[in-house]
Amino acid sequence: MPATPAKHDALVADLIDAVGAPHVLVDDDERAGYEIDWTGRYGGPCTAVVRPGSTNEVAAVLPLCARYGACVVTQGGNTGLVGGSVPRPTAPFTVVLSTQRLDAIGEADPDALQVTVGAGATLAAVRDRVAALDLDIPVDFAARDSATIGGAVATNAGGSRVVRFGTMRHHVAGVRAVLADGSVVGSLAGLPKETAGLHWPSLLAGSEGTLGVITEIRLRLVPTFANTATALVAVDGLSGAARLAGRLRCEVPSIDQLELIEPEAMRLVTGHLGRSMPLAVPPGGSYVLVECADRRDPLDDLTSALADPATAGVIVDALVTTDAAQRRQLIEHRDRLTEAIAADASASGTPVFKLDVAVPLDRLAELVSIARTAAAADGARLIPFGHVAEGNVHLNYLDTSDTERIAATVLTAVADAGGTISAEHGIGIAKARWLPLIRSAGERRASNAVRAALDPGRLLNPGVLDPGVPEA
């Protein structure tokens, strides 16, 4: 029920006295940008907007809202692409807290490669940090601007670089985190072998807001890479693109992205860039760009294995380089994808409505056949890229007109060939009536009864992963 302007004013004034009135929005025109999600198709109006500065400041926030009956949607950079960070339509007495100010980045430890950041820090102020120590974070992906490490542990984000480091909860050695009833837990000690106990990174991770508010993270960190060399390789599909990735994987140590680009994905950001296309395809064809890094030159190891007479068969074409302005270019063609998409989205008047999913590499090719059919009967237009060696492809639909169509054909059938509906960009609300296709009756019941345990008033986030109470 929506809250009596009483109980409005009284839980504002309570905010106001727990975090001060400059970090209390509650002005239409300054919650506006925190109340919709990044692809306009997901948002709903909030009663305020709460920037806490430290952890006993959201320890201080939470139990306001739940004594006022308020629900809580913890927002990072607002990058997310499943409306699990923004207000739901139908819960208008939402607080949005925003973890804006818990962007703290503490002193790396060079000698055990981890670093203490706040919440709400940045992927590339990370980056940018530990750059002096030639340290490096192991997680990437083109909203690293934007994109929060918070976030990124609460959806336990993957990105470019899972090839060779794995996904967000393989990078946290610690988390520091807040419970509904306003309950601290977690270590920031970083111990490796600290193993009493419930681990509080592993249980977060993934959880999407909605077991705990993540204030702090231990991050685990690598080295610098200085030795850079980039291809992009056009095969002749993608079946050849899987066989391409496993035998780099085998036989290039240094590999760090292989991402792949379908040749609609290319026309789009080719145009948007207004570039020609780099390389031609064969109909059918593919494109992958593959990254390698290490302490030295990888161009030999590269260059040897696109020769490999494993893989001539399905190599068409390449371009390999070491040159940093000629690297730039190849890499904008998959870090600026999804900037082209949006444009695209904006001039076409119909928010994109993106699909992020993963199967079995050897039913790749047969699920972009399937989402490509799916488009052709909603006379939309489907823009599919990913990260070929995890079978993780993004299909982002244009022009859409029955989006519950095309979900309930593609999510079906990468149910069908065991995959998963979410490889890294969360369930959220987007997805969370289609949780049963990958998750049992049993698994869903063991995580509302843990979610029960740790927010019995169902204030975090209600609706996300949660696609009902599941059957007894």
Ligand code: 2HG
Second form
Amino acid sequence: MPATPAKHDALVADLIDAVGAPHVLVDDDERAGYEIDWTGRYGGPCTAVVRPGSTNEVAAVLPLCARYGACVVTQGGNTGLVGGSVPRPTAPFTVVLSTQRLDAIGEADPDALQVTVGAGATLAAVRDRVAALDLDIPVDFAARDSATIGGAVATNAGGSRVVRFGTMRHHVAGVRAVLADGSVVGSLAGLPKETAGLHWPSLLAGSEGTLGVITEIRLRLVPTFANTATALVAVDGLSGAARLAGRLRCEVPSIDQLELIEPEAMRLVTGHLGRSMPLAVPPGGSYVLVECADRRDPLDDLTSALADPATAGVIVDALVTTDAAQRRQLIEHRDRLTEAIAADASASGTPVFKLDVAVPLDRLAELVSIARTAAAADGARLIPFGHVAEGNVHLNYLDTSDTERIAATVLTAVADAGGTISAEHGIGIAKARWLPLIRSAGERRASNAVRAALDPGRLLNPGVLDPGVPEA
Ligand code: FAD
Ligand code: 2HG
Ligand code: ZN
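To test you: the structure above is the form predicted on its own. What is the structure of the form predicted together with (2R)-2-hydroxypentanedioic acid?
After this comes the whole thing, all chains and molecules, with the earlier chain placed first.
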């Protein structure tokens, strides 16, 4: 239900009291960018955008929204790909709580390998800040200039370094967060060990803005590995890509990325970058981008592993380099894929339809084949790529006619293969109705109970992660 004008005005006045007039945006043109997601597929109107500047201001804002019955959608960099960071079209009495001003970055502790950052600090800003201490962030992906640490925790983001360091939840040594009633919870002490009941980082990582607003994070860091070697390897197919990934993980301790680029994706990105295909693959072949990073030169380890008879059998061709400019060019084939897809979608006028899924590695080839068949049946174009070691493939459909049918075919196949309908982007709005494919009624009831305990008014991110009330 839309708010009455009186209610809207009263809420806005109270929000202004809480955070100051410059940080409550109500004009159409000021709100517009917060109301539509990165893909242009999801969004809706909001009553106001509020930009608190501290945990205490967040703690003041949430009970105000509760008092007026307004929903709250927390938004970081708004790079999320499942519609969870923008208002719902059906809930116009929504406040977008932007973490943009929560962007402080503390002094890193080089002994503990930790730093305290505001939830609104971007990945790139934190990386730049800690570089002087020879430290780095363990999670990285192409949206690094806009995506925030808070958003990455809330979505349990993955990215290219998961093969080495794991997903975002492994790097949260502490959080501070605000619950719907304004309670401030968590700790930033960064204790690597503590067994004392409920653990806020574990509960909030991956909660997609449904359990609380994360305001600060005690983030784990990793050393900078200054010596790098990069390879683009053409292999004979997805099973070959999986074999290569397994062998390299055994034989090259400095593996930092193992990224999958299917030929359709390579064609699209090279066209976007105005380049020719860097290597040919045979029909049914695939590309794997390999990045090694170490304190010493990893080139010999990489080249001897690629020449090993156990891997050589699946390799069709390879480019290997340590030259900075050549490395950057190779990596761009993977790093700029989402941008290339967005440019294509914007030229064709139909938003891209994204499915981020993972299956056990030995089912990857079968799944991609089903995804291709679904594209052909729809008359759509499929651009598949991903993170090979985790069996995580991003199925990007362009020029779709019936996205529901594609989702039904692909997500059912994923579930049947023992996979997940969200490997790293989250469930958001996009996949909420498909959650029963991978979560039992009992599991959904338990999730609902946790959510109801922390947010009894269902204030926070309604619809996200919510397939409806499960059967008794
Ligand atoms: P938003 O988009 O603003 O929000 C995402 C979700 O988190 C929403 O549900 C929101 O309500 C919630 N949220 C945000 N901040 C908070 C907070 N402080 N407290 C509570 N809830 C919060 N993702 C990957 O995992 N791996 C990738 O490789 C990857 N690559 C990408 C590449 C591109 C080019 C793009 C556009 C996106 C990519 N993503 C990737 C998806 C996206 O960048 C990540 O999900 C990222 O973590 C979102 O961060 P954000 O700050 O933009 O969050
Ligand atoms: C990536 O791995 C991101 O590049 C984005 O997760 C994937 O655009 C996508 O579908
Ligand atoms: Zn990804």
